[in-house]
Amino acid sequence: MAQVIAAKTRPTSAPWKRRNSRNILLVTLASVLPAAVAAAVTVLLGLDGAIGLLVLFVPLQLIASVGIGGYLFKKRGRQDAALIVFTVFFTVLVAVLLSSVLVAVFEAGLRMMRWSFISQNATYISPTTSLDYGGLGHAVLGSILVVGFTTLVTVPLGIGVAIYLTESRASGRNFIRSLIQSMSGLPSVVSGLFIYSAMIVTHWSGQSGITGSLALMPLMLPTVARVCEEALRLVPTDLRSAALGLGAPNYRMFLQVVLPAAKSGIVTAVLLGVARIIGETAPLLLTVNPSAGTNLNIFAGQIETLPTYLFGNLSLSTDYSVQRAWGAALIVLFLVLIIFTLTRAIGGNKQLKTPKKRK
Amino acid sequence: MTQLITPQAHLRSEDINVWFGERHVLSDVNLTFPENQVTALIGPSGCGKSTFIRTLNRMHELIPGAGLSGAVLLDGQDIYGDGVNPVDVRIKIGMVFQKPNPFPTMSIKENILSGLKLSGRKVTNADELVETSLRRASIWNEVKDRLNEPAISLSGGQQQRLCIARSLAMEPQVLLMDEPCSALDPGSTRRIEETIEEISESMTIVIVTHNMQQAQRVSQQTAFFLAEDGNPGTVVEFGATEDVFNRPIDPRTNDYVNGHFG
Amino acid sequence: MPVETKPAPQRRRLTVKPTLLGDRIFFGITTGTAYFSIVLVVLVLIFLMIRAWPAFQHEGIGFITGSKWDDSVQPMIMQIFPMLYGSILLAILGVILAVPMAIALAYLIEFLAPKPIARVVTLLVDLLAALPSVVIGLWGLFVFSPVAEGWAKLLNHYLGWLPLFANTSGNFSRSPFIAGWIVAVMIVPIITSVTREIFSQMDRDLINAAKALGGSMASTFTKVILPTASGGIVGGTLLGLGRALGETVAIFFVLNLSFDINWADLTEARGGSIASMILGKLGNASDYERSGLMAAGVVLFITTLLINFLAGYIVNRAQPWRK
Ligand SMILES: Nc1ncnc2c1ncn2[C@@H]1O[C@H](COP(=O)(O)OP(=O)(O)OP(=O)(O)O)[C@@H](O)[C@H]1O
Ligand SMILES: [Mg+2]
């Protein structure tokens, strides 16, 4: 008896799990030799890593997998291993290229970090200043005005068309949705042409905070309006029903249950708005007129924002400039990063998330 | 015949016609719901009986396309009358679910509120309505000790009866119920038919149901829906529950009460 | 109960339109809001619309078809045809490269990847899209440039018989090639996205009654879920090649802006793209300059929009579900 149904549990037939001795190791070798062979090759004969990525080791890794693969499963062992190959390239290559970013980002960008750098600002300020002197103190309070205006006047807008689309029955709602979805791809550059020839060249207003404000508001406006649209779509039709039964008026019926239901995915949606604007440039440096010195009045006169910093110190080109430019630059990816994470701490509420149906 | 002995037309439909865009699902309905009693609707799934009973509050129209014809009369007003704010049908008409849905940002005592505060009126003494309310639902007792805790944190029975508690503290005329039992144990489905008869000595009550025990248990009269090969849901027989299901007149009638189709 | 024959039922108009005053007032302000987003849009083109006119005017269609941009003359001849194709190159070499990328990424997300290692990778596609552009443009300009230089060089040196990879000048910093492989990085997440939606929503079914077939993992891949996902990987590389098109401030770092046509030299220091062109030039146009980049903003705005609108449509399609 006992016999029977060690028997039976036992994975017997399946070859994919089929574990034993010799197969064990022509996988490890597939999977070792190759990166193992390819590193060997590119540091005697002194090649550049990435060539050495790219010319040795994903063929390698392709005629040792693919050789391996059909020794154990014939064809079909041969072209599951090419796309797993594949596959895990180009992830590896995306990763690879991320985290490029990130680590260059960090490095030069730390090395510039100090107190100094954060707390003041950029007057009497030269491209060849020595780094301790000077920072971007003014910028950041710039970009927080800036954006911050800018979330002001954008949030109730998208979240009121995100209403819009699904509280209401309005017949132009597809229409909406569409341009919405293609203002998403609106160049930034033409957002700030916009505002430049709307208002600069038009003498309604100077380059100042507003105008860079008002740049900003067409990138910001359809990344609230989306996010809020998914975030109220996941309330469960079932509570407006509950509601509307009960005798509420359409607007009571969103006030006091569609919108604390929604809450999260409404902050969510703020959040990667500031996300989607916070590092804009373009649109800044056609519409802002950066200075070098601490203005809170966005209103009227100069003001500075990180992006516009950045850019500037850049094209200064000197090597302290473009030391500056990286610290800018670390502290934009911060600031992105802490979004990222409230997003991703936020989640939204999971228990008004219904799983996925699949038809 | 079955010919009912009406104490007090307390709502009537009149000819009512059911459309979902061009399609005609429902056709000259007329039935009549005496005052304080209960009446059970039943069919075959795609009959109308929901799409009829979301008509009776106004309900129905929130679906885009959709029509109708006829009328529904409170205490002898068209609730569908020139003037009639849909939002006012709805407070004397209320509504249970198929689905429990509980307010889930809400306590167990808001969602008893909530009616009141949805429709922008006053909450006086609320601690006492949110207790006869639950009493009158029977679940206090099971509640009572928990009342700021989530709604979602209850059973899907005792949801149910949250639900019917909260219709019950907007001291509704009349209770529609479409299927509220279908989702949930017989234990519960006991205890809801409890509430049923009791609360029907206030209020006039509506139930779909598919569950020919259930609708010979609780309700006084019987209407049976039936749509046939493409024609629009109609009444086929309606009359006191005694009758419809021990003496029905139409052959059809007897088929389904005795589970020959459907 | 024979039905009888009578008069078609009267139907009754039912309350589609709130009454309520509160409702009205709510409806109100969302719909001005939604309609606020069709102004805006109208607004856009028309501001640019009216700058860009004497431009339009005085050039005609040469503006587009010309490639000329000279400044010496009165008044000063303004083509930006270079500039157009430069940034039609880029996208295209960006969407050639970011295509496989983003295939590979959503197919390891939704298919291939244990969960935790589904739910890294998410993370870091999601992270590259929350990057802004201007750090990465800063990245290609000091660390990826030289890296991708060194690719060219290879290429030009071995295949450098083709048209594509030749090299006359022996100039390779700035090229189209450095730019099209920033485009990619840029918009990899956006084809990602799109295409993972599309796996995610697939029918499990129909991918377990090919393996059922016998189908194994590649060729369920190529003859299932490819052909399945298509409208949605069209609609997404759309979406990121509009995005490519848009691209300015990374590409006004790595690339070297000339009206010198460059076809398909991909490896030249030569190249174009309107967004950055416009970035470059406004700072000290003249005023009439300054018509023709509000002109080349007009070309830049209806062309994404179509592509964006045509994306959308797709992607729409794509997903039925989504109603
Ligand atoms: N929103 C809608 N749009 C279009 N047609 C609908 C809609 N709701 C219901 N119908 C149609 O109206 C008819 C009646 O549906 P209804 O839901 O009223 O049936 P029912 O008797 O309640 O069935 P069940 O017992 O399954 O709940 C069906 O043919 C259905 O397809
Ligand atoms: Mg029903």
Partner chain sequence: MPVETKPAPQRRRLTVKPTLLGDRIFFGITTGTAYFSIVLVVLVLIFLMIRAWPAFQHEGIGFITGSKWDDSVQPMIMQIFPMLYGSILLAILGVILAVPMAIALAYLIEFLAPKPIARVVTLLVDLLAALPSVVIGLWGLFVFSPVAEGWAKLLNHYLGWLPLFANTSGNFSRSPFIAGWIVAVMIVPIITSVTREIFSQMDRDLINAAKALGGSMASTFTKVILPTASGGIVGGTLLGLGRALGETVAIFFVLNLSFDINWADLTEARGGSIASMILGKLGNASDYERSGLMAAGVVLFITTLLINFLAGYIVNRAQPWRK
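Rigid core: the largest C-alpha set superposing within 1.5 Å between the two forms. The structure presented is a predicted model; accordingly, all values stated were derived computationally and were not measured. Positions refer to the first chain, counted from 1. What changes on going to the form predicted on its own:
Superposition of the core reveals a Cα shift of less than 2 Å for N313 between the two forms.
With the core held fixed between the two forms, S119 has its Cα displaced by under 2 Å.
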The other form holds:
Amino acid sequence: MAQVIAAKTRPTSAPWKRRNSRNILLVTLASVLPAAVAAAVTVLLGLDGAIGLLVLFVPLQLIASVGIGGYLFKKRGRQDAALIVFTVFFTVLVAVLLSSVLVAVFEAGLRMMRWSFISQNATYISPTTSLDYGGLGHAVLGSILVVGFTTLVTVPLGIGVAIYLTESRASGRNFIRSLIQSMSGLPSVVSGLFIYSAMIVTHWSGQSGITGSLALMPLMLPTVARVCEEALRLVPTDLRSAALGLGAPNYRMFLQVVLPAAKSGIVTAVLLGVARIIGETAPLLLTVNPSAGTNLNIFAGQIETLPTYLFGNLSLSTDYSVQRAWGAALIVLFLVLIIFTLTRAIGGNKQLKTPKKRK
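Same protein, the form predicted on its own this time rather than the form predicted in complex with its partner chain?
Partners and other molecules omitted; one chain follows.
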């Protein structure tokens, strides 16, 4: 009998799942009425859409949300309502701006997506040459060589810095960490100017792929070092202690236990570092001499990269050259998208599957 009474008096749902119809109505009105009023005034007065959004809708939405929040939940409700309005508004604004850029690049760049555009170079191609001829194959190869050499040098150095910051107990760790954090905010043009003034102006080296790689290294190093450091710090201390407890020296513990456990994080660091520099234009404009032909020697001669190809065609300002620039922008976008997809796939949370019970 007691169980029956308890079952009848027990709430049918959790408190946070119960909904008050009056509160839902008030929140809906606070969300819909400002938009309706702002749209009506904008249409009646013939105002620009951006002005109606910023001058009418946002203030009205803020006033309505803060008022309803204060009426329902007092002072805390007003603060939460203001925070929600600003968060949602700026999130939607950034999403709209980003979507417009992506749509514009895809719409204009897809017109150039043909095999000849990807495989051919720009030899004997003028700004008025038909789009059926010429391409950016030489720029793709140049970017692969320049970014590849940068990655080949920067990744071991970044991993070494991360190992020093996590495994060492030296007093200079704080200085190195501060230096790496400062480098992460280095403007890309400053890196290009440094290589230009130190190597090209002094005639120690000419403009080539190697100088472009050197200009990109300070930009990639902080990303690789910081992400690798976080990946190494996430390795559980129990694994380290267990390896040391079994008698393994420190170097074997790190190489056979810590490093394999942080492998996915290190791969993620490398991919993020490549994505950081693959679209950099300012350092390459100062350190690389563009070429219309294919050059596979990054240590000498002219060499083209995707950013310099895009900038060069855009600066020519003809219809054909601008269209080629849109195609190059889409190729760069595809490369960055592939890199971030791989980063997400490798560094994403992997849940362990529960083994099925045997019958």
